[in-house]
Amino acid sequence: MTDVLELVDVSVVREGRALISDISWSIAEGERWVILGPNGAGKTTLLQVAASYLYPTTGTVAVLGEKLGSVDVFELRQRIGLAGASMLDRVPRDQTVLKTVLTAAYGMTATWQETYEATDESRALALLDRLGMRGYEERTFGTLSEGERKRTLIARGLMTDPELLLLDEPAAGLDLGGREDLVRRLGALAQDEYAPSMAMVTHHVEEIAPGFTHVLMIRQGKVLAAGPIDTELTARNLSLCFGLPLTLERHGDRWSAQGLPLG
């Protein structure tokens, strides 16, 4: 298999300070990674580097075959889906929901006066409608609930048919229902043998969907485990990550977590 990407000793230091530190990490064309690790763990940063959006201070990274500094990443993100919580406030409350998904065929968040073909509202439609969202695409996006708006720019990271899809916590902030039928959803996509890699920032066990093959748990900004889910998502690696005694339960293909009893 061939790696969408590959990052190799990578360090990003802000005001001297290491938000990760001395990562290698590749993921094979395929590959569905779910990455771990408590607030301020270096997730987020390591995303944004993946993306192209942030330059490593030290060590390689190639993304799709392209190494970052000696490419132009704006071709580059053509070919990456990104949506997270980075994206939400950069698109306008008054743009439609149609429009939200459309703008990514050019690179942008809102729209000004491109043009867009019928094959391109055709594939946001069923993009839409694959997410849930069909019936929503005149709505504004500011008027669309939490989870109505992660799956919406979910079909927006999907809609150039990306090589490599990055999702930043797409449940924060869902309530159980939301949680559910988005887990659900992207378990569909997961599974999906034409849907591209994926690598998805989480906090919670119980968010990891079904097909998602491979984890990478990170701790302080540095590699703690990474690997095929089935080996390395163990109690004694998430204790070590989130630093305290926890207890993990697989039940099918979902997962559960929990603290450890006082005393």
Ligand SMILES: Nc1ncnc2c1ncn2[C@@H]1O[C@H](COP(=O)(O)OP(=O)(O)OP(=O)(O)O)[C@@H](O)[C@H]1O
Contents of the next structure:
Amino acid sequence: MTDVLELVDVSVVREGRALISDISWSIAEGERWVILGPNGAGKTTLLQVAASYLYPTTGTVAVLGEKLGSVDVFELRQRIGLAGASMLDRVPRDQTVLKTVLTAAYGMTATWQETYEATDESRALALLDRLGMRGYEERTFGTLSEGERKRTLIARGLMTDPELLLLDEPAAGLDLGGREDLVRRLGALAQDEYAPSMAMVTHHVEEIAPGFTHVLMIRQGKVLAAGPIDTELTARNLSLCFGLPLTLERHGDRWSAQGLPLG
Ligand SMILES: Nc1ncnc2c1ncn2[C@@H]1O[C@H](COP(=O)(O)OP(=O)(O)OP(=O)(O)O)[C@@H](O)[C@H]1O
Ligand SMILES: [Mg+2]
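Previous: the form predicted alone; requested now: the form predicted in complex with this ligand:
Below, the chain from earlier opens the complete complex, with every other chain and molecule after it.
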């Protein structure tokens, strides 16, 4: 069985500096990965490569069995769902929530003169409902709260029924209730055998939803640890990743971390 994503020795170099360097990483079908790492570690860069928006400077990338560089990326991108901060800037403020989700089916962020199929509309409404956005269809994107925008973009990411779903800090900026609501929804998705393979970037182990199976930790553009959460998500790896001594606790299927007291 081919991997959903396979990176071999991938580096992205800009202005003489490696943003990510020698990354080898693969996602097998059905795996749900958490990507952890401090600010500037290269997480978003890595996700952009996985989403086929950024070509590696060196190394090879295969997404859904297609090698980047020898495939029509426009077709490939239809098979990948991406929700992240980079998308927030691309959605017009005056576009309705329903249109924001619907336009994903046509591979564009702004609406044009397309006529949408009724089946597309019912799918978009069902996804909005699943993300807790029922009743918001006609609101414009610009009037939504941070959490509502995040949930709309995840619904959008799922619209094309992707084989790979990539989420960049989906819980950033949410209040405690919003975070817990999102973790619950992502947990339902992660545990749904028909849901796509997933990779989610986060800074906080508290945001890891039940059902996530693997963790990739990166620091300064390099892989620090990669593998099953059960073996790789340790206080030692987390401390090395974030560069300070941390304790890590597991509470059933959730996690928490904190710095060790000084002295
Ligand atoms: N086009 C670019 N040219 C030069 N440097 C860049 C470019 N894009 C990103 N960088 C740098 O690459 C590094 C990694 O950026 P990236 O956005 O991938 O980090 P990140 O892990 O997502 O960080 P954060 O947690 O803050 O979102 C950063 O130091 C950033 O300043
Ligand atoms: Mg980032």
